[in-house]
Structures are given as structure tokens and as C-alpha cells.
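There is one chain below, alone, in C-alpha cells, taken in the form predicted on its own.
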Amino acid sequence: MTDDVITLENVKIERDGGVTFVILNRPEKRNAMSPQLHLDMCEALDWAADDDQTRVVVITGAGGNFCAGQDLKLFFRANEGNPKAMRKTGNASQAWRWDKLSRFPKATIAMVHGYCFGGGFTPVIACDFAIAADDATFGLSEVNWGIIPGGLVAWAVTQIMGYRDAIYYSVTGDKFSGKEAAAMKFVNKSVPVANLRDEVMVLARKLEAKSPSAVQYTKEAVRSVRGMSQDQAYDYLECKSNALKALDPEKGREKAMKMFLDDKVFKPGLGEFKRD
């Protein structure tokens, strides 16, 4: 695929060596989410799933906020009167924000600084990664409209929240900033957002530097194991070594064991393993 940046309505793409940028872009919203908007990530997913610079994507919101939720007047009046491109934005919604994030076969991290309501957990939760800033400010104030959490929202929260947390953020609506995210373990970890951008490509560069194969099966084998028995993880596991083994490309465990056993010069746990 061509190396050129691909340009949409409501989402910017940038890039920082093999670290792509895909930017929800309505900031005079606060980038609540439009119709456009979810089938702009749904493209722009797509586009860095294929590009072959790739190699960690960051999912953040332009203008110092995250994302506000959906924008209910457009997500919910734009199409009225329109049931299928209703149904194709709401399949639009759901596919980038769990779908095509929980799955995607690259690193992601959740950068997330301002506001982040309601619809915007899911793709933070979706994301591997999450890191925000101090003062960001979550919230799930659905409650207070006398609905329940939108889409996915409710389900995805209990796969990464305590029960307890869920429940009390879920019910009350009660707000919660990027610290206090960090405590519950709903995010990695929290920073004064003057250094937000930095923490995150610290961690960027770290995952941009090892085998692509392996993050991407390692990530897929954790996921996909917590809802398993012992047996079904053991089998699971064992075809998911075995695959990665004979299809990686770069041959990456070979290369490592290379290092270690032959050159001397790759020692687990006191130093990185080096790519080509």
C-alpha cells in the first residue's frame, strides 16, 4: 500500500515515524461522534491495518478533548426518515469503536486527554492500551438522561472495570478524572498532560521496536483467553505458538534464539531484543 496519508471529513491522520496519529476531528464539539465521523474511522482503520509503516496506531481526539459521546442530534435526526443509512452508521459505530479496535492486528494505545463521556469508553477500553491525562475528565452520564449506556458501553465497561466501579460509575453518573482512572486500572496510567504525547510514545516506540508478529499474536492470545477454561487456553495457546512460529515473516523467535544461544548479545529481561 502506498506510504501517502489518506484525508477524511472528521478524523486527521499523522504520522510519527512508524506511529500513526488517527485524530477524532471535531473539536468545536468536543469530537462527539457524527455519522461521518464513524465512517471516517471505520476508513481510517481499515487504511492502517493495510499500511505497511504501521506499525503502532494511537487513537486520540483533537483540540483537548477525547470525545464527548455521540452527537445525539446528528447520530440520531440527521437520518430520520432514512432507516438504511441509519443502519449503516450504526454499524459503522459499532464496527471502529470495538470491532475493528478490539481486534486490530497492530498495537493500539488510547491517548486520552479532556473530556471522554459516555460512547467514548468503548474504543478506550477496545484499545490495548490506555493512557491519560491527570486532569482528564470521564464520565457516564447517560443515567441522567434516563437511559442506559449506548451500544456497547455497558458490557465493555465490566471488561475492564472492578464490578464495583462499573456499577457505582454506571448508576450515579458520577464523574471521574484521569488519576482516579488510573488507580481503578482503567486506563494504564495517568500524567500531567504536558507530557501526555511523551509517555505515550515512550510506550509507542517500545512496541513499534519489537516483532510485529508477536505483539500481534501475544495481544490476541490475552484477549482471547480470560474466557476460557485451563484446557481450552492450553489448546488455544498451543495452536496460537505453533502459528506464529510458521508465520511470522521476520522469523523473530529464530532471530531471538540467535542472539541468545549463538551471539551472546540478547540476555531476556536485562536488555531489548534488537529488529532488523
Contents of the next structure:
Amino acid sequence: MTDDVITLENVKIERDGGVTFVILNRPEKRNAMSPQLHLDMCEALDWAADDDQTRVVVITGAGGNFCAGQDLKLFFRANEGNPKAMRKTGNASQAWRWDKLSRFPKATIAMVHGYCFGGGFTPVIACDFAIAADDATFGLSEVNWGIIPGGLVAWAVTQIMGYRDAIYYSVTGDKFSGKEAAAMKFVNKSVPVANLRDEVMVLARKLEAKSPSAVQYTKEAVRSVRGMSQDQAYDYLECKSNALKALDPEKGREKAMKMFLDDKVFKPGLGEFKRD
Ligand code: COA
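Go ahead and give the structure of the form predicted together with ligand COA, now that the form predicted on its own is out.
And the full complex, kicking off with our chain again.
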């Protein structure tokens, strides 16, 4: 662990080698998202994107919970009748939960334990990977207090859930567990809470060992082609492949090809090539 990380009021940063934990840090409020937390998360993600040591970002919450959604007092009530404040906070809220996270240049993992409600769904969906505790509690609770899953939540949910599940959980507000989330592929997998961090670290270490450029370009490619026609995707992927070939500072493709074809010391089918 090193301490060369930024300090923020509502977000804590911890390092484990190239893996950086970005932790929502209002445990006494179950990490409900206040305006300050949104501003802090914007800053934290900008910092982690530029931080050379960070290879993988894990988003999680302090105190055994992921996030109790938007802070009803500080996000909703305090901004009522103040459209300027609402716009500023709303923009920051959208910026980190979707724009920055879904376009993040490094691999991202949501580590979900305890409660995850409402607006807390968006960052889980925006991350590349999500691993939950079996006993985590997810809920689109908006309907329970007379609002809709706004601020992109309903849209984000339909990016990842089947339509029946999206309607069911949005309209009933029924809770579902980490195990159920894994069964419907809302998260990649769920594990007993005692193993959660270890399981996340296994995935994070795997990602950390790969070429950073190959990881970045691959996730960007998969994300972008989802909204394209076949022709567009073919063209885009050709350009993207050429961009990676030209811009990868490690020249991974050339090195790996030589290791496989000439030196015969590496088999791409069985794992990544050893980087310098
Ligand atoms: N907004 C504002 N404050 C919240 C909050 C939220 N979303 N979620 C929790 N808190 C606050 C509580 O008001 C309480 O504050 P207090 O100690 O000053 O009274 C504190 O966090 C602890 O919450 P509490 O309800 O006592 O804890 P709990 O463990 O019994 O229950 C929840 C936790 C998450 C089930 C419950 O707080 C809850 O239902 N929160 C709202 C969840 C929600 O619907 N979010 C969606 C918003 S879009």
C-alpha cells in the first residue's frame, strides 16, 4: 500500500499494487450519494484515469454497504426549487456514474456488498465487471416512494437486464439478492461475503497482468459496437484495430507474435504474453 493518493471528503482511495479501490465513504448514511460525494467521485475517477500506477479500478462502498442510492435529504430535498443547484449536482451525478465510468480507460469492477438501491445501480451497470456478495440486497426502490428510476437508472437497467426483469423490478420495487443478481447476469458472479474481496482481487490481478492498451481498446470496442449496424461495426473495428497497432506504446502485438511464431515461447490460447 502507498499513500500517494488524493484525499477527498466523501470518497476514500486505497491502493493494492496496480488495483485502486475507489470507495464511497459515507458509511453512517449507507453511502447515500450527496452532492459532495458526486463531486468527489468525479475528482477520484479523473485522478485514477491519469494515475500511472492504477491499472484496475474497483468501485465499492465503506462499512459493508455499496450505496443506498441518492441522498433523499441532500440530493433531492435540499435542491427542491433550485434548478441551478439541481442541474449542477445532477450533472456531476451523471458524469461519474455513467459518462466517466462507462468510458473509463482502464478496467473497472463493481464490488457490491450490503445494500445497493436506486441510483446505486447506475455505477454497477457502468462498470465492466460486477461481483456481489451472495447476500447483497439490490432494489429499484424508487417506486416505493413515488418516483421513477430517473437520472438514467431506467435506461441503464435496460442495457443489462432482460425486459421482463427490468419492468418487474422497476415496477414492483422488489428486492433481489446477490445470488439472484448473478442468476440474471446483472453481475458476473456472487460469492459468500467473506470471499468477496479475494474474488475481486483474483479478477483484478488477471486484468492487471494484461496489456493496458489491449484492455482499453477491447472494452471500448465491445461497448461501442453494441449500437452499430454490421457495416458500421466492421469499419469501426478495422479502424480501432489499426489505432491499437499504431498507438500501443508496448507494441504488444509485434512482441507477442514474435514470441509465438519465431521464439515459440508463448501460446496466446493459454494466457497473456509476459510483458516487460
Ligand atoms: N438518503 C438519505 N439518507 C439515507 C439514505 C438515503 N437514500 N439511506 C440511508 N440514509 C440514512 C438514514 O436516514 C439514516 O440517517 P440517520 O442516522 O441520520 O437517521 C442512516 O442513513 C442509516 O439509515 P437507516 O435507515 O437507519 O439504516 P438501515 O440499515 O436500517 O436501513 C436502508 C438502510 C438503506 C434499507 C434504508 O436506509 C433505506 O431504505 N434507505 C433508502 C434507500 C432508497 O430507497 N434509496 C433510493 C434513493 S433513489
